[in-house]
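The chain below stands alone, shown as structure tokens; this is the form predicted on its own.
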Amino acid sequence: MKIKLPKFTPWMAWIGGLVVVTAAGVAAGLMVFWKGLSLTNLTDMVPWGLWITIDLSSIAMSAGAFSLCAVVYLLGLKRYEAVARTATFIGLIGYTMAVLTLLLDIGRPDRFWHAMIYWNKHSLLWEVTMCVTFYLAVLALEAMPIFAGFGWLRSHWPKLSERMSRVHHYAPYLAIAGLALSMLHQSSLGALYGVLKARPLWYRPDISVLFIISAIAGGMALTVFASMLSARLTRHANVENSVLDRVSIIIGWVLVVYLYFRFWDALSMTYTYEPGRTEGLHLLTGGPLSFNFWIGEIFLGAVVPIILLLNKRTRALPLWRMLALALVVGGVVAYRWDTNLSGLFIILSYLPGEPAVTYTAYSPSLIEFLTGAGIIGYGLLAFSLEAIPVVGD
């Protein structure tokens, strides 16, 4: 009797590439925990790298589900369920993503329950870690009838499937619980940043509102361009072009509310000279990032996406409008690198006899790129293997 094997399919490659990047990543994270940071390139000068990054990049991407949950189930704009859903579906894997970053960048993940036992009410980390807490619990329940809707669930388990769905009930309260967690995490990561008087460049106060209007304009983006992958995938996943349509018009009007606020806030800061602050702007602007902050983060991450999204002739063109919103979340990225780094790099010296600026520089090492990998393949593969047959339920 011969044995019919399954025809080998790209899908099949594709799903077998990402479990074997996310294995990969699996076991670098085990080192992680064994041998310390020390296997990292990680120091005290910069002590945030690339998982950061990847940190505050999915947390951003995830920012499309508080924003498109609160129109649907807050404002009653209906027709934009179905994106709502698979927003709340990235939302909660950018979460997890964002938490399994931060496991390896504490250095002692045995201790992450320390902020729930210990409160450090005047920490804008701690409210972070507490709104990150408990935001992921409201995302958990807000999939909770995307979950009920699995076909092998509600086959072997019914009840368990029904009662999950009735969570759904409950979505309003949840959207406002969601969206008051989700703003407050946002505009404190930003704050994070802006209130370290040692370092000059993040210290200012508009950063706060960077992060957020660029978490709208990214999370909005990956949601409307997963919508739009997941329906040449399959014909299970079906939103409406017009919803999509409408979506896009909004991304685009946001990247120019962004793009007035990113140049406003680097012009302002050429005004007068302050020591570590001018500095980091040159690395910036015309240092070594300052590629990535011209070509990745406003002339790709901003400039063509708006044209591309604004003008009617681009947009209607899917093929178009699946490049700007991908230009969109890297665009993001980029602004997270820039961000982190620009000021990292920049160390001032208030000891007499040395330079009152100096300068320093970070690259991951190899068991960053690999755990950073395995984490987004992780994300990758659950969107792949979950989310795509329940889009457009």
The other form holds:
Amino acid sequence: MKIKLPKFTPWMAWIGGLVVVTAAGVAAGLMVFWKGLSLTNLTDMVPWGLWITIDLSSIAMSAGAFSLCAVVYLLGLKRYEAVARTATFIGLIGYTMAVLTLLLDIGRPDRFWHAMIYWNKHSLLWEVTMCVTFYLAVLALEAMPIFAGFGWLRSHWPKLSERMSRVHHYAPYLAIAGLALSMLHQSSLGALYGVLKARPLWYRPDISVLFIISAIAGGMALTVFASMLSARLTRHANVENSVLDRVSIIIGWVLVVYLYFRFWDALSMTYTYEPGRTEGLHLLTGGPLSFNFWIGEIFLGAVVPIILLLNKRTRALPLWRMLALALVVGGVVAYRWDTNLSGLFIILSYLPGEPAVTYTAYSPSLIEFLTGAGIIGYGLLAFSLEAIPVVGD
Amino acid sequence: MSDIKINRRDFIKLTVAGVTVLAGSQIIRRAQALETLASNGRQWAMVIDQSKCTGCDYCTLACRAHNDIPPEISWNVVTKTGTVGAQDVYTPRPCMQCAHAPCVDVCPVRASSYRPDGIVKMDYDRCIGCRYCEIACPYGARSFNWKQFDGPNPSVPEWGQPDISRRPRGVVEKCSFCYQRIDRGLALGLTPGIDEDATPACVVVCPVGARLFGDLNDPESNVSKLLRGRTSYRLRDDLGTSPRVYYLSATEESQS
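Switch over from the form predicted on its own to the form predicted in complex with its partner chain, please.
So here's everything in the complex, that chain up top.
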């Protein structure tokens, strides 16, 4: 007797691959909870590494949600509504990824709730934790009408689905709350570094500004990329191309602003020698991080996408536009990675006399890579299974 | 759109509730201020005389034993920092117990806090292990417990017996000026800095008397007298952290 198997499609291969990666990540994550952070390559010199980069990047990639919701509900540009919905969904996935990564990264995940109880209003990390928690709630509410639209929910619990879709009436209030919370913590993530006087490379006001600008560019880029990808993969996903085109132009100009500030931020550090800061800048411009900095952040992450997105001919070609958007995302991740490590690699002596600088190094361990890949795999899986039918519904 | 309606009565109720919460938090703050007075105005400080220090590292070992610290971690690090004449100069570095401590500012859960007597105290039951304080500390005085410390402590019993319990895996730890010894000593009527049982272990063990401990607010304490008589400096004073550890430099004259 023959059993008829369903036809094997590339879609199934993609989902199957993601399931494997996510499962490996879950196994590695359980190892971390069981054995502790000694499984990582983190040290007292470099206590933050790959995970903090994933954490910062997934929050940055979620910034499309607040930016586009503000465009739709505060500026009243209703034709961006479909793309704002995709952004909200990506935001929800991104923030859950960030929370998962943070749980791995803290030494006592069982005490994750302490920030809710023991407030330290001076601590930017406390402020970020609170904002992330509240914003996750805002995103869940914003995504409620999307969940309400799912067929199985509508047929099984019609009343609940009805209730959930009514949350839509509060969208403008949620957009204001989301804007306020995001502006607070997207920049505070940069200020986390910027307030540390012990680290001269970080101790400057610019990082917070650069973090929020690059997050807006990266978040919108990922949203447009995801919308275009799902439009290609599924037939019913259909977002007006003119809307995506407009958003792509906005991304191009946001990148110009980002590059402008980044230029002045870096250039101002080249004047006069300051112990720790000058060495840190040299790590970026000529040291172990220089490839990331020049190629990843500046050339591929900003200059190339600016040209591709602001030039009408390349922007009109879907593949070129998608390439540009993917490069923006890569550039934002590279910026987070470089910012974290350039500050940590420099160890400024506390001894009297001329401040001496020593260097340290870090590369993630296998378990860090596996858990990191698992978290990204989870994000892609959640998007592939849930959000693709969402786009343009 | 306006499904939310608040009538006047509800508004008044909410306002009253809000004011009550605010007033309550103010009362708690007052109570905390009263606690400050309970230190009787004592401000502990340590003086390290580099002209006497021989770099023997006894302080580190006694510290490991009394605070039950794993061998990979040092609350007190002794570094050779040059020579004066024919003599090597060492800089021992405990926690500076800064009056404006970056670690206290950045901790998201207030696991680091100021005691009324100025000591920066860690609450190991509250720390979530985010390691932000490690990154913020200019002195590298903080260490993370990457793994559980189990098995015997190689410094015990040769260098002393533990006075406090071991920290669990996943929290940050640092020097405490042995406040467990200070508190117990004061309760017994002893004077920290004079009586050994009320003084930090590193000060007690030092074979050359390079470390002194006492109350900065008492003009007659040994540290106050010493700091009046000799020029001292503090590490990275330029950062504005106001450390409570003072150093007396090794000079050509002091060596002879």
